[in-house]
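Given as structure tokens, the chain that follows is alone and in the form predicted on its own.
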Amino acid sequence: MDERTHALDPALVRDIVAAALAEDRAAFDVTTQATVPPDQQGQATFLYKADGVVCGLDLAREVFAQCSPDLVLTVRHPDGTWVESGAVAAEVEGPLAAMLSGERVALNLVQRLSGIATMARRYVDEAAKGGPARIVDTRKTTPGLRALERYAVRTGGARNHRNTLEDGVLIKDNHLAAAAARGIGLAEVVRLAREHAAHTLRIEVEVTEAEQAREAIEASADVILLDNMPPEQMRDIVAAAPPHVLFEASGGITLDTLAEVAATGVHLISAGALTHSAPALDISIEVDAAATSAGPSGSTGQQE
């Protein structure tokens, strides 16, 4: 299990957004240079259309930070809050032309993880319905935004499981089928990870009925994995398994099914789907006219 805290790291904060602002090509925004003035000053606010759980705020405000330093966001609901439709997360105010330029990078990073923090809590709170089992994430990432996304997966309540290839052995179908066709059988496979591995690192192996979960058992691994198993089975599997053993229950599994998933024993149940299937959740950033100084010349009003 990947435990890191729970904030995220300011330096690669600054790199993708900056990565992501440069993508999007924000400071040669041929639109609003010639429309907005650049002492025109405006405000904006994020309103959440849908309820969810509020994410990426931190992001957004590095995000006008770079377009200007003169923008300023002031949060009303932290990342972690759980609101509904019609609430305003957050408000920046300053240079509109900056704020223009940002604001569709800084939505999609506030759309996207408070779409996987909403998916997230939802998972939690029906799996508690059936027992304590944890929702755990998979390595099914956007790349490059992985850091940000298992973010989310925390704010929402879940938690992370590997976070990389270096992080943990978890020995699959294909480690399996690979050593089979060597003439290499399941236990000699754990054998060999133990052997290889730092002895801080768990030895976790994925079966898919229940004479290889016996024999994971009994040739020592940490952490058995139940891919695709009625629950029916799974409950079998883990009454029948020393206490020590940690199970987790991955592969097809819905939020209709996740509190029978729950109620079988299992200790983790891990879901893809917090971060490759969770929709952006329904935000907009609103610019309120009525704050603006500068008419449409670029003149502050004013009378000479």
The other form holds:
Protein chains: 6
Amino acid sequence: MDERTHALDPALVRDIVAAALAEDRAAFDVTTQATVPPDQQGQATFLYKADGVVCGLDLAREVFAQCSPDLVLTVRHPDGTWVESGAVAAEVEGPLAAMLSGERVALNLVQRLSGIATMARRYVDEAAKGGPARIVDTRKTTPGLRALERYAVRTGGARNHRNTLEDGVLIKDNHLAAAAARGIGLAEVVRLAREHAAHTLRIEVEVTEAEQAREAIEASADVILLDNMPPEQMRDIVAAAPPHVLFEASGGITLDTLAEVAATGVHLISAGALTHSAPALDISIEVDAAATSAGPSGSTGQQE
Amino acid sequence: MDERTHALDPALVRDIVAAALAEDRAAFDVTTQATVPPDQQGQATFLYKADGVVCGLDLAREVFAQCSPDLVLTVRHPDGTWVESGAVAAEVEGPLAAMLSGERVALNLVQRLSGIATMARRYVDEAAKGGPARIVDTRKTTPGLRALERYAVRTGGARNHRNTLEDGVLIKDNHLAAAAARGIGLAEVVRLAREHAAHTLRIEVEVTEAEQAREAIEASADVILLDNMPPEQMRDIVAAAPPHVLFEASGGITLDTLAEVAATGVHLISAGALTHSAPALDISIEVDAAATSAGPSGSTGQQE
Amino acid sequence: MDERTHALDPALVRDIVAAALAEDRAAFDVTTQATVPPDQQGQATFLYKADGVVCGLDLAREVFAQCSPDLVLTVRHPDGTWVESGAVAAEVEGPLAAMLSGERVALNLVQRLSGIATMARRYVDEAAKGGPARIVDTRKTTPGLRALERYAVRTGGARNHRNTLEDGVLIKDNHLAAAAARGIGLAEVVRLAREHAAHTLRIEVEVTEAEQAREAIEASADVILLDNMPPEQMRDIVAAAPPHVLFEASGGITLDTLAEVAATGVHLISAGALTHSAPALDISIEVDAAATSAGPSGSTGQQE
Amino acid sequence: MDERTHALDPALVRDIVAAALAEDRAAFDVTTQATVPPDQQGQATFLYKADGVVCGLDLAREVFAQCSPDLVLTVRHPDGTWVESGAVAAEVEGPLAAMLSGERVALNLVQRLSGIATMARRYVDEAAKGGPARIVDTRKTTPGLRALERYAVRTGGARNHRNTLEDGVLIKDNHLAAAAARGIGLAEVVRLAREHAAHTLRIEVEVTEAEQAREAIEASADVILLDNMPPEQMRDIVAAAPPHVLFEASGGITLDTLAEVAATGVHLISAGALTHSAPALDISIEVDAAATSAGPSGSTGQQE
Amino acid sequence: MDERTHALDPALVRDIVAAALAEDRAAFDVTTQATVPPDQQGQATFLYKADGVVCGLDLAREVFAQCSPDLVLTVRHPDGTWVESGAVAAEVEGPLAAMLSGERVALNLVQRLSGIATMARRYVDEAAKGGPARIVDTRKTTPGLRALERYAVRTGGARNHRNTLEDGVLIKDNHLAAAAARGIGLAEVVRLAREHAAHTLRIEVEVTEAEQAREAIEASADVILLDNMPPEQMRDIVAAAPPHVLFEASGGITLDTLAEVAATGVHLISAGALTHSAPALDISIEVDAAATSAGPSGSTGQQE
Amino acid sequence: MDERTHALDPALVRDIVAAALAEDRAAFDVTTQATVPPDQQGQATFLYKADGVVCGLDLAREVFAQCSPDLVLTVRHPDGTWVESGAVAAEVEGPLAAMLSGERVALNLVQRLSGIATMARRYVDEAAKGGPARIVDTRKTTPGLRALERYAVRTGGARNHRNTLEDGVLIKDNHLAAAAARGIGLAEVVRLAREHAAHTLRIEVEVTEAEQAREAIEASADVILLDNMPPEQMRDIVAAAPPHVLFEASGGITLDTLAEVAATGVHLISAGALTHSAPALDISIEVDAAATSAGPSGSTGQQE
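Would you mind giving the form predicted in complex with another copy of the chain, to go alongside the form predicted on its own above?
Below: every chain and molecule of the assembly, starting with the one above.
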């Protein structure tokens, strides 16, 4: 992870974690409240049971802090670290009951984000074999978790495409079709976008054929998205274009074909799979209970 | 889907959809607002490009309704239907710009839920080959979307485990370890749970060995969760138990081993994979733009 | 109060108190702001003017903390203590103006909860004269305050019934009537509940006649709610039932008849009156103003 | 109820009802969803089992509307009507399952408000025997429900005191004590209030002795609150005061002493008991299930 | 600023600032995140580039605190101070990136409030030349910012009129017209207001003619608002009235005519312009970047 | 207003209006509720008392709709129309009491937006005399109302700059100074921005000298913001630059100098004054009360 990378917005982390704990009704954990006294202490480790990129420890810290202000998480391998199976990425210490009530929510978040970061790392490494193209994500994210998943993509070493419908102009087939139905061609659609969008945005156009790409370049589009094209065709289009035009490849690209696509000279390769299909990484929380309570000075939080 | 199945809570649907649209800043879709006039009309279809179970159309309807009160979704194959690749599950009609602004959010929801429902159906069908065990989900769901994912599980024909930490007592290894550290054994933990939890809840205990299972049954646990056991061991334990005790199998069960596990006589088989690893189903929205606006009587909503 | 009792969820306490202060527009207290300077200090005591159970001091602490981070509440008799008239349960110290603005909200909460806890204690003590039945509450709580009221019930020594419509199956007369209108009998309703509800829930059925109770037991209901029955009839039904069936008595039971009902052998006695009709306990806040301000080091909060 | 009385704010009603249904998790009513199909229809009546004033039917309507847009409530005796035991104040018709899920929340609200309105009516009638004094409520209301409870007070024929700390100046003993500690007397406190409060507010002062009352009148206080005084003393103070001064009696006034207090000539009598101790009125919902569903045209809501 | 002035409600400040930062998506500041590393430190000053009253520094502090817990604001000239162009009212120190992301929101708030406070000071000073009338604001405030703007008015030395439609009775021309259409005159409207409003409120009536003023005084109105009258007419009305009646002048009063109006003897002069038209004060934030990071001990916040 | 202009997001309108009505406690309007019966009907007109651009009628409609579903607003001159003093832009009809309670909030919004739209129109017209430069707004907007103010800018015929810190890269003096302190020059800052920001964004750089402008162009910045430069200098810089570079003029530009600046050939002129200093347009609501109520069929809303 680039050392310039800024952490997740703390307010966002707080809200997502609070919603997740409420959804699980962690404050009403009948099993734990019936069987574990509030003052029993314990310790837990985040054990990575598969190789991958650590991601989401700030979320885990927030989960436990919301369960009890006395739960303290210590990071051993910070977000962005590649660890091997058997590594302990972090430890938690404090009231055991609160720890048990938050465990599932913490894992649900960390496993998902570590899974995405791990897949992003694999994509980046594979693409690098073909060329210098950036791997970027898409808007095919889990509703409610986009900011987290984009963070995981960055943590894995890939980059983010536009975040929302507001911070990028991307003229897709449906926009072109809508215009065509009104008798308006691609060049005029690019002009409309240039005319109405803020001047701070580039204009990107999705094309499926070489002829369309040429038309878009002529209309001064800044970025051309080549959708579902064979690598050779992409190479030809890129080679024929002026050097200031950017190309993004998208559609049906897998880990197997990534290097080949990167070798075509495209500048960006976008992959919905990063956020859409990354399997959760296998991680567990191993708990170690203490026999005794924290003692008179061990706990000063408001749960007392 | 059982005809007794109640629809998703409309208030929940409204809130999740509103949050998802806000996250995507659909109301600030610069591309569409620059290139598609607000009164152009259009039509779109939800095209299933893979075989699977339809799920989530109420969410799609809500997405489009929030984008414009004039967008109307018509269901052709209701939630729970098994469709084959090429089927059109629903159609949308109305203002094209609003439709394009909501398209991605609608797909993000419907693809995920249809993917879960489809996997649930496959698990149910496979387990049925071995015996009458219920397939149930777990709390390994996407933070913020649990209610939707549980609905998808039911839509696929499987059943739900407890929803939250409040509506079920499940004494896990960590609860037992916490008690052990205080010198308290399994039987006493079951007694504590019985004593403190509301009388409306059954007591379920997770065990990893036959001896533990016997101990739990003796302590009058209502349900025994057999964690990560070989099928033969499960069969022996079930066979030796009194008939009123329920058994749940869990841990490392795949589509391949499902029938074998079901054949052991366990009553429930829980699978985190249903919500955790179900790949999104391949679905697209195909848009067809009209040349003309809706005309004076075509639109009466507040977007005018 | 059982030493295993977990405190109220801090997030819930925070939200309820914030809403109550906003409702009273405590931040716009024109009288206090016109007549008391922000730096005058003071002290106040929670004076119990009637015998009863202390309950709700965490809420009072939160009220004052939200009015000023410099207000500190010290507990003298913790929640669950039985105090006699004249006792001081807690003290508050800090900025006087903030104290006066929060006083009414703090009392509205503490008086209500202490009233409920006190009534719960009386019920528990009275029932104990007849037998070991648990006293439990109902869902007849004040909208918005259920979690607090259930906490007060526990603080008084009684127990909670299910919290919500989700964490317990209770088949009532109306459910049976609904089924009857479709030609479906009690046994089939029990079967439907067993079939559709999560396996973590017991099945409880409300009956008004001995014949119905027998039918429910035969249908394997786990708990039978005996509604509005004379004690003798309850005793007979309980005596005739197998030992694993639980019985709950409900309806028209007063402090006078409690011991008699408990003596029938029922396991639970539920009383809406606990939350529904408990009179607020008579408590006042006695304020003592200081002539001088806190001085340069006395206050470091953000209200400065 | 005065025909000028404005209804409850619909936005407030919507929010309170939504929170109450969420608190009860009415959308997750496992019993009903397991045993009553979504399309079974039914009918229910609000049966008053005690004499009293009807109050809160708009809340009940909203409860049912939120449970299902197809549930329709018809009022037979509007809010403010005095009914006798056995009267049916309203009827509900529509999907039975939704009706059963909302029943408890509707009753919790209507019983509470009808109880308050009934007590207010009794206070008003009793005071009228002594004189024309207004009965007014206090800020001793249930946190979160103040607007509803004030509405119930008006529905019963009594009046509202200030709603919040912002819309009235009431200098209480503690404000006077705070000033005294700084060497400031009652007259100066009244002047400070006049100086700092908006000119739209009257100045009311709480006094416990005749001498204080005289001092307050001299300081041009607009209203004098006579706290816990014997009726004769109140009568003397009122008689000696200039005619434009208003007097409010408060503290320890019961239904028994109300007429006597009203006869002293005070203009207002405030009673915390109205909102603080009014017992819930005994009301039940009687449900009548239909055998059949609504049929193809009976239901067009979004629950379909 | 009067030393009795209480600070802004911290909860309100927190909410307004959070909303403003979210509106600006300060947590997604792409420019700063791309070009300034998270650990670079810096310093900034609030430079007043025009003479005026300092106002809003608590809001600026909160803006920066929400951007980073490590940003510390130090006040040099507190709210209410008159400063001359070139003065530095406050300094901020800490992480530079967070500072840059919050700068615009802080300025948007402080410039607006300082502008209002400055205009209020000018009005107060000018009116004082004519007489002792109070300058008061109106409800013509910016939606969402009323509490802040009223605070700025007080900070400038003026006073607040009623805050909302609840904490003052002001019978305007439209209320009189509404009554007239029902055949009801001014005196009866005053009586209705007295009858229905809480007794803690005075009755104010807006009049446009001397005859109406007389009628209102006769009907015992407490305050008369003289709308858009020439100063001589106001003087005559005030002179002819009993001493306990208050007069408020309003409508078309400018800085030029203020002294003349104050000299008429009216008690209050209200001016919508205070909140409605006060130009933002010219203030800038001057940033000074440090070359190095804070070092290992310099930062302990949750952004780490 | 361009016919392509999309309306304000209805959800945003709903939320802002609800917050504004709550802030004014319109549902607790004591004056109106005491003096106007709920069923009296009336009519009102939005009278423009100054020449200007109509803007904000959808907000007014929403204000009244939230006060009563029976209030109907009819537009006579839609948003974007230039009207002369005396014009009636819209009419409202329905329950008078609800109308009076919402009047102030409606005016507060419409006056502000019409003021901004009018100033935008004046800027656009004046700039057109000098050249084809676009007039654009800035982020110097009222906290909480940015989307509305940007809409007003568009309604007046001007354009929007980036909305938030996310949808545009604008490297300002402070970013350059931060880099300089780390020994990094302008060209490297542009490279960092290009490297880290999404490829959908252009890179804009603020410069104050010709030399800096040259440096930025060389570093391939897409847009150059010329801050506070004399027109001649701007003309020279623009003339010397390659044609694909965009120039924005900013700082100290008034209506008087606008044409001259536009004549320099810059492509954009940004003006904080549009949102920062536009005076509210003089508009009033003229109410006409009806003597009678709406009659049995006149009102079907939920206030009944």
